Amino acid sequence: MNSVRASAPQLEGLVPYDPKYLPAQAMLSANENPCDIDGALRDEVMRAVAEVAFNRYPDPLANELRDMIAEANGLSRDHVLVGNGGDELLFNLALAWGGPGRKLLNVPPTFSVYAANARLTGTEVVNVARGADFAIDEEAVIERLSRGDIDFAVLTSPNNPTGELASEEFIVRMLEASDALVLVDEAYFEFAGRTVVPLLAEHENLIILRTFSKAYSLAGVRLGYVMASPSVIRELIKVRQPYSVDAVSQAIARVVYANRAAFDPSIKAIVAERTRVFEELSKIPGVKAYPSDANYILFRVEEAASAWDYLYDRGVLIRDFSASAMLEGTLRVTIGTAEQNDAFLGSLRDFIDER
């Protein structure tokens, strides 16, 4: 049998993104909303899906959904682009603003996909590491941007996995430091209650990413969107895959977005539980929890990998970052239902007691 030619050189040594999707009684690893959409809304979704013509291609740009998102944010359709989850849009950003000879400014520790997309597109990654307790080194970021050779920058707010918001004042400074395109990833903004959408009116180099996967309980549907100036959206349309958002996903998202107020109670419940879980974690000897504006909490504990195993053996799945650079000794727990959170806290206390 003939051998196969080697793949592209940028793939050598690249470790695929692994969300550690494992079965568990308490799924607290992927930052999902623990509540599925309720029965009445699900019925409305199914009626909308029943009207989809499966033999026809979907609207390639999901224009009806674009219009809904634009209106809700005081924008027009040409400021919005919908994608197959935020992941597709992040890759499109790297395709459109990255490439050989171009640079991404990254602020680790943060979502690993940013740097992975840069590597896949031949983009140089310029890291400006966070400081103590994961605070952004704001002056270092501004100084690096002001040199003028950065093509795009990514800042998650709240940051994943560390949980903290970036200040609006700092984001304005980033936007004014150069003409680099600045992506503010607001995947978790519903849990923080703060957004930089008003800055779009004055900053052509701002782009904001959001998702339906978290607050709106649609992680299984795969749909996200960006908001930016029309000039930026036009460039992203050039690199996107045609028909990337299928007709069924569009129909589901339209119903959910029209009824997004129905998710307010679950969002408020998650925020309240986040406060409770943080307070309880802070009482456990040997555990350091980091304040969070998202729907998860990062915490540090001795023998973190063993703690992860212990919890998983008891049906509680959380995310292990203990072997990741700049996150050594840490674990991240998604805020679930009160019962799931109690199971997590109880198991972690048992682990500490047994040690």
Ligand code: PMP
Second form
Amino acid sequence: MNSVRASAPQLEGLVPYDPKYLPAQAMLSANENPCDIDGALRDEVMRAVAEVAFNRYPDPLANELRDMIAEANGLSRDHVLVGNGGDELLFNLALAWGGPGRKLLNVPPTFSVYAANARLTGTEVVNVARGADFAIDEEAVIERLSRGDIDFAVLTSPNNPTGELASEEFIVRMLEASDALVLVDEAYFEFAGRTVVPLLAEHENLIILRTFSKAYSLAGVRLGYVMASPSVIRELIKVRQPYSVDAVSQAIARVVYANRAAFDPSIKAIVAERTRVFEELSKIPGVKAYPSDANYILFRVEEAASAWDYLYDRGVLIRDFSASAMLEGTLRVTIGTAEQNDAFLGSLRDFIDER
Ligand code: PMP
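What does the same protein look like in the form predicted in complex with this ligand, given that the last one was the form predicted on its own?
Every component of the complex follows; first up is the chain already shown.
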């Protein structure tokens, strides 16, 4: 046959997620930790990898790693599930709680993957848009949840790309407004230093997402996890690919998690640089920076798309949201090393000066 029948109808017109994977001197586009794992910790990681049996399937549920994460959070193994990056767990959530006839409450502008997964799984998305300066319309979210027809909701805290934490008081109100499953995406929690883990004890409808891709310098390894009640974890296990977390990733993640205190200095340095970059950005005429609790800063600048090109031509790769809905005119810079941040600030100042 020299033709093929159409793919599933929900794929029509769908644009695949494009993280704009481009080489650059200063990679400040993907919210990674600018420091790779090195020195003694890297040696320990390599020793663990050397012991992996490549001919054997991995432990499907990564139970050793689950136990370590559970213990660190005062939980037991049945409250934790590990995935191939947080992305896989987000897809599993859409498979398990979404689907035709079901509804996701989303609070845009936010991480685009939630809505993309909803579309793939035929889930209806109910958007409650953020207001001025990206503040959550708390009353509108609670009112919408209280109607009782939402199956699951997502709240990103700190939010990507806008940067701010949601208040714990508001999250409790969301959890009590209905029995919808509420995902609090804490991918950037290590830079904010605040978590809603203590709420798990009293709220069966809470699920928290974390990742090794940001603070723990493992974006290349693909490791994320969720914490929730055992009743929620059991449903996610039904939809997951049995061997999605490979043995090499499990071995690396165990070593990194056991040594996670070693990342504290780089997290502190990123947080200190975040303050400096925010202050410097705020001094540039025509630039408005949004306060951030994460390892990136969203900012508004005139001719944002041209600014992105200008920076890229000078070796600085940041993220262009200027054509994204509700984010028009904005760019997002990941906090890198002091040198990378200076390269970014210098080029942006030059761009403004040349206008
Ligand atoms: N949630 C948010 C808010 C993110 O920004 C990301 C990474 N872009 C993820 C989840 C998923 O990260 P990963 O798949 O690398 O664990």
